[in-house]
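As a starting point, one isolated chain is supplied in C-alpha cells, in the form predicted alone.
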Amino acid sequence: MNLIEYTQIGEARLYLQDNRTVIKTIPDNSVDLILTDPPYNIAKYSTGNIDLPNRTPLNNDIAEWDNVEVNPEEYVDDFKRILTEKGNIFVFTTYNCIGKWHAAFDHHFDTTQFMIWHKTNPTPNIYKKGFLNSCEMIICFWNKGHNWNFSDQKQMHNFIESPICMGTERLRNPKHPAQKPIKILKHIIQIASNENDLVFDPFMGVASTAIAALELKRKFCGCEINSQYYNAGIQRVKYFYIHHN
C-alpha cells in the first residue's frame, strides 16, 4: 500500500489527499470529535450571478468543488470506526442535504440533534424576493456517555449567533466562499471535546477547524484536496505556532 504523505506542525496533521483514502488509515477509536463542513451541493440550484446596484455581482455559483456530490453513506462505517466511545460528530449542512445525513447516520447513533447558526450579517436581498440566507444547519450525532461540557443552560441552546467570517480572519487569497468563523468552531469544540482530544475534519478547507482546535489545546487531523486551500491552511497553522510559543 502506498504511504500517504502529510504535513505535521506541532499537534496538527494535515493531508493533501482525498479524505476517503486518509480515513482508511486512521486507527479505530482514535478520534474524539469529527467536526466538518462538506460541500452543500447547492451550486446546481444556482441561477447565475445576481447583479447588485453599485456593488460587485453576487457569485451565486459557489465554486466548482460544490458540484461534486457528497454521499453521507460513504462515511458512516469509517466515522463509526474511528470515533471513540465518548466521541461526537458535528456536520455543517443545509436544507437539501440534512435529510441525507439523517438517513445515513441516525440509526447508527443513540441521538441525532441539530443546531442553527444565525449569521447576523448575511448577504442582503435587496430585491426582497425571498428570505435572507441568514441560517445554516449543523447536524449532530452521539451515543450515551459522550463528551459534553456545558457550563450553564444558556450554553445548551442549539442556536448560535455570529457574523460571517470577515475582517482579518477572512482570507483574501485564496478566498474560500464557505470559510467558517473561529468563534462558531470553538463553541462546538469546547462543548463536545476535552483538552488533548483529537479533532478530525475530513473537509478541511483553509484549516479554520485546526486553528480553533489548537487554540483550545486539542490535537487536529484534517484532509483537503484543493492545493490552494491546503497551502493556506499550512500557513495559518504555522502562523498560530509562531505566535503561541
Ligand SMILES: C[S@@+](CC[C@H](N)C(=O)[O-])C[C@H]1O[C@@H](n2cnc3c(N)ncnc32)[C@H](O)[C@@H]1O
Given for the second form:
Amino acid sequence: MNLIEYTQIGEARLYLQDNRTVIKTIPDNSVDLILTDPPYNIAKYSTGNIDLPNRTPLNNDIAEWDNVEVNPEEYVDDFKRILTEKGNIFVFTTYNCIGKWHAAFDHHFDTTQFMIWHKTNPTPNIYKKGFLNSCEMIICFWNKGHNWNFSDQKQMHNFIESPICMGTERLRNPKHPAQKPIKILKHIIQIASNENDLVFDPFMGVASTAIAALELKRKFCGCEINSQYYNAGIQRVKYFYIHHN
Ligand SMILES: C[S@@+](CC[C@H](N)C(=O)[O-])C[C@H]1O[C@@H](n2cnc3c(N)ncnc32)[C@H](O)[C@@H]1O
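Switching forms now, from the form predicted alone to the form predicted in complex with this ligand, please provide the structure.
Once more the chain from above appears, this time first in line as the rest of the complex follows.
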C-alpha cells in the first residue's frame, strides 16, 4: 500500500518528499523516461559573489541544497528496477559529477552517451580569466530496443542550443537558480518517449519537466524536497491545466 502523500493534478503526480523514499513505492517496469536534474554539488568550488567595478556584485550564490552530496550509486538499482525495457535515462550533470554517474550506471546499461546544452546567454566573465560557463552536460543511458523518435539526422546531434531560462518562463518567486528551459526538456522527451508514457523526475525543482511532459501528452511523476519549490511546481501544473483544457 502506498502511504506516501502526493498531489495528483490531471496526469501529473507530485511528491513533497525525499526521492529515495518515494522511489521505493514506484512499481517495477513502470517508468518510460527518467529525466532529471540533480544538484551539481558545485558549492565547494564557488568563490562567492563576484565584485564588479562601479556596479553591484554579480550574484554567484550557490543554493543551500547544492551542498548535499548526491551519490548516483544510491539510485542505480531503483532506476533500473522502475524503468521499462524500452526506457531511457537522461541526467543533467557537470564536469565534477559526470564520472560518478558514468561509474555507477555504465555497466548496467547497453549504451551510455551524453548531450551538450550550449547556453547562448551565459553569465559574462568580465575579467576574461577563464571560459564562460556556457555548456551543460546531460548523460544518458539505455538498453537495446529503447524508445527513440528522431525525424532527421540533424535532430540526432548530441548538441542543443538555447538561452538559459528567462522572460515570462522564469519564475520570480521563488527564483530557482537551476530552472531548466522547457525547450531543452521537450527536445529530450520528444526523442526519448512516446505519448502517454510516464516521465519521472526525482529532483524536480519547480516542475519544469512536468510542464514539458504534459505539453507533449506524457504522464508525469516527480519529487521535490523543498516546499517552496514544490508549491511553485504545483501552481505551474495547475496553470498548465487551466490553459490547456
Ligand atoms: C538542480 S535542481 C532541479 C531544477 C529543475 N530542473 C527545475 O527546472 O526547476 C535540483 C532540485 O532537487 C531537489 N532535491 C535535492 N535532493 C533531493 C531529494 N533527495 N529528493 C527530492 N528532491 C531533492 C532540490 O531541492 C532542488 O530543487
